[in-house]
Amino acid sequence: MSTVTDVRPPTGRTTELLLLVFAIAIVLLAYANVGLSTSGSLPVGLVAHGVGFLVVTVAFHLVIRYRARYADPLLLPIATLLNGLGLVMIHRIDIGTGSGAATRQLIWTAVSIAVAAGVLWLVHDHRVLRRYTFTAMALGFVLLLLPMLPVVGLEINGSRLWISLFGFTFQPGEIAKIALTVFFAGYLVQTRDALSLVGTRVLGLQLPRGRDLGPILAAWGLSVLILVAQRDLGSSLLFFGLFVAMLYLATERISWVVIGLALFAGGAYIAWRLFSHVQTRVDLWLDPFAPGLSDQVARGVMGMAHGGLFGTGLGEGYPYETYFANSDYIVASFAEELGLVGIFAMIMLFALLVERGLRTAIGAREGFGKLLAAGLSFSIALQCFVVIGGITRVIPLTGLTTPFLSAGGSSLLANWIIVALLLRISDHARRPVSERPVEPVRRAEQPVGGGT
């Protein structure tokens, strides 16, 4: 009689805090260098950020080391290293116009570890976030009207996308992302089996009931139509994608794909017609040299020729003579003073980021957290094709931001929830049967409003 054993997979936090000693001292080592370009001497508190972010990083590391001993060793170091690499790259900005954004950005870093860490601390079973599906897709359309009350709502640039409560901003739309692709993630779980199996035929393509796509198709109609109301196309086109890749991933039909680019063709030309920003931006795409048209993109196009293979070197450039360098042109800002070469190592890391993402998907034993994790990663994914899309002229800016590098807090305390998140789900995926949680599977298991 052959017995089962438990396999214990090695926890790799050791691996993991040697690779966050090692992320840290890049970061030192560019802010240092940024600090001897730019005034021949180290900046003054180089000693202090750095024992500051080594601290925090560290707690963090304490946190998955007693509450998800195992999880993917990759996920902090590399989000730590990008998010260190944004604070240089948006002190150097600074240098050269004053901003102070970089004191806020360390100050939203810490705050969005904290509250990551808290949210790993506190979910200590992801399969828990199913039960509230529908919850989670209220709370998401509520933050997505936040921004058109008209007593916090704010409108920058043309764009109501902000609140302001006691003399801070925030976007809550960053936030909405993750509590939809709770919902999405849900009731595809609950819908799946209908939405692949049951329906129609038409032109070859495999339609479902409407009773069974009706209320996702709401969901996501109201979003984008909220979103176009803001003037946000750029995060209208991740939702959208979004959408349609865990569609996806849930139902295995290219049909979606197929009704998903036709929807998105349609979607892109009546947004065309209608919005004179959007051709604007058409414009800007086709001739971003054109007269008469913002010089934006004509400036982070030569701040990447000027930077060629190599780089200006960090602090031998000019990257905040573009509008915006420490935001939505910060990856223009790296590849002018980092070179072509110093971009593609960072977007390798974006990559790698990913990649965890979907192997953590893969690893999943269930399917809320597959597409769960799918979907988290894929929304950073397309984020970062979108945004590095755009300032090279692959397709027309949206002004969305890079993850973890730009400057803004909402996009940064979102983004280290999804690394949670990835965290929490990749530790359950890892860790070994008899150390796995089991009250909450019988419940989480159910159809939201099912019976006992």
Contents of the next structure:
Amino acid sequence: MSTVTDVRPPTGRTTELLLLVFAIAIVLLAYANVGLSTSGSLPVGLVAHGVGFLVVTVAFHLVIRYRARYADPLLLPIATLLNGLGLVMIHRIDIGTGSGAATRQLIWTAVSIAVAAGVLWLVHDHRVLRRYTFTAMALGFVLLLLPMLPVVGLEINGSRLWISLFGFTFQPGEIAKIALTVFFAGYLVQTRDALSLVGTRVLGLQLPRGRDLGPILAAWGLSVLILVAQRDLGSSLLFFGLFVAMLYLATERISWVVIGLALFAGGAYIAWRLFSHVQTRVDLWLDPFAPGLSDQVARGVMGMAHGGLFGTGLGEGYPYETYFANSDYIVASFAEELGLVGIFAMIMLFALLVERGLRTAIGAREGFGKLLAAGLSFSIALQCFVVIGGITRVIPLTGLTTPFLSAGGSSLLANWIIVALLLRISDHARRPVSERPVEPVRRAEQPVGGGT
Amino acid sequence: MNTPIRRLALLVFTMFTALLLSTSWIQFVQADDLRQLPQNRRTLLDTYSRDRGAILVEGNAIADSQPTDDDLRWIRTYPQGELYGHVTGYYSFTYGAGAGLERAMSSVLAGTDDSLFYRRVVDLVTGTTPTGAAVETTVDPQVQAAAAAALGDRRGAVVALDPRTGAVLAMVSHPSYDPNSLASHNLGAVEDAWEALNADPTRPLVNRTIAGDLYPPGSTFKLVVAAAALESGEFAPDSLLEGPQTYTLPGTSTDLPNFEGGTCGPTDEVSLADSIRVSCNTSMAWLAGQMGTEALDDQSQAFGFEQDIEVPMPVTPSVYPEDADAAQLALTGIGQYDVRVTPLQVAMVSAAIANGGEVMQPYLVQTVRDGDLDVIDETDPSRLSRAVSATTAQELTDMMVDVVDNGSGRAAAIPGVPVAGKTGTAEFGTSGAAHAWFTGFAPADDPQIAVAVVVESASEDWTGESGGRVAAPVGRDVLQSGVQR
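Given the form predicted alone above, produce the structure of the same protein in the form predicted together with its partner chain.
First the chain shown before, then all remaining chains and molecules of the complex.
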């Protein structure tokens, strides 16, 4: 932008546009690559899809330019690149298996970006969300519990995570993740003093009062409920990890982490003792090639090995030999066809995305924004770790979607909304003081300063 | 609140680092092991998705890939079937690339070998579908056919070498098998064939020329003992050796007889040359005692014993026992006790004598050609070792000519062609059964082909000298097919 004639700090919007075009160019190259290697010709829809993708994302860029001009310039290009590569891989696996997931994912991409733009447009200041702290809590709980209802609830592959409405399936847990992060942030900003300052010291740890244990026990209980009722290890781990992390951020008390880890360890041990499907996961983690067990982990690992350092090339491998190749295991599909080099690049993209989010949190000028930005960023990091770590045997496989990559509309929608919220907070954090809007929230609490 | 956010960032950094490490571990450190796993369908699908290179004998395919309509896209065919079974090996969807050149040259045939890297880069740039490389063997189809015909239905092995280069001219091991039966895409039939071949007590899947259970060499080993004696400088072809009717093994009361209990000459002393000609046991056992374990071990190794040789199939090393006592040492002199050889090793002994004392590295692959028939790799003959001096080689040649002209190997004579040879009858087990051996080369004055023949269990008792009767005629047919070129 016209930084030469203006004393305003750079907004980064030109950088964003250039990176966006670059990201789309990479995606289209990959798309062309798949077409050439599988059918020997360029994909029929190359131009149409390319133009469509460009129009939708550039429209988002224009919304940012108009409504959040100081927002972080890397978030949109990274999300676009990951989303686009995910689309290419889903399309590539469609070719291998004859399914039609890519078209659905394409529609969801457009819808998700539109909704994200809408969120950015409507939520003029993220602090507004703080008014809805307990609404967010209620929304989060309802969304989480929806799949357990009869009629609308839907069980797939032994996990009850979906609802089915008017022929559409949706995983409400993904949206619940955002609602609960908003709730955690609002609630913890309010109660952080009580949670952090009161209590007795035991062995160098500041222990909280018994009555302040309520929230963490509630979060733990919710996680256990998800685990038992929905058989969803991944979400359970994600919610609880997110809550403990945000509790620590708000209170700066290591004791909460210790209590959280102890509760987690206890819960995990009991789950392992009680549930055979948890035991199976652990056994598969220790030895994926154990005879008599599922070869799900083994197939993923063999696929990755087949890719080696440089990969087979898009369209040249056998990613569909792995179960859930375009959803839970899409990272293994990328590792096979793009190689270690490619998967490194993609992990670095995620790391960069999370890093920009945490930087936004550090730059944010009040506690709610800090907690929300850090929580949303950490949820992406944790989700990547749980799913990629599960595939590569760092931890037992739990089954989560990979943000932006996996086939599945709810996950895509949720992650684009997260990007919109991070854009909004970063715009607020980077905006020069002279241009900052008046805080719309009633000044009930003193704004929390930056450093501690 | 910024300090805990920074600490959280550190945790995030650790988590992503863990992912980078775990992916590296799988895709780099463990990758090869994971690719080799038998349940890894990708590796199999990968090898079947491309045109595997042909194996050629004088330009004609003995293994070739034909396109099919089924999922595997290519089927491997072996136009000559059993005749080249042990040269080609088999290429089976179920059992992989097994034995022979299919296994030893698998990455080249598949087109994935490092030596084909630049070719693949070119294919990548030009968009050509990558194909495997073709392997042209050194086998002479006439010699191979003659060897298979001469051996017939009997169990045994024939190896023929070009003594000047080490090129393998024939590699026949009977019983053989038809690799087509394992390459079929009818997986049920393949499984049946596989089980039948493995259950067969005659073990048709074993390539007896290089990789079977090693054989005792019998009297063919006398060539090595004679070579050591001549090289020592203490003995000449006309040196007299102690050759009584029976030889009492040192330190025992066991008597070692000659074949058919006969004598080796008119007196109890017999020359080295006559000992080789009539294959005298007593004098050669005595000579082994004179030479000692170390000299015989060194001489064996100079001929190629105890070395890891690849042709490119790995050859089981032949062994000379280093722990023999005096009586056992005497027995090694006639190729008994724990001396164990492959037929290829025996052929290498004859080839070295034919080649003025130099052992050439044996090889089966002449050239490797890519899809455009450009030569990628060509084998240059290379010296493996010097076994004996040229003088010793000439003296041994003269003795071996005498074996065929006037001794135990008369059945190997070819009219008009001087032939050098040595027979052997190797007792094994306690039943008195014996393997018949012949090794030699022709023409003796201008060697073009060296051969080793073993026919298993040719003699049911200890009394017959079956090497000359059973194995020498096979050797003659093979040598004849080689010199008539």
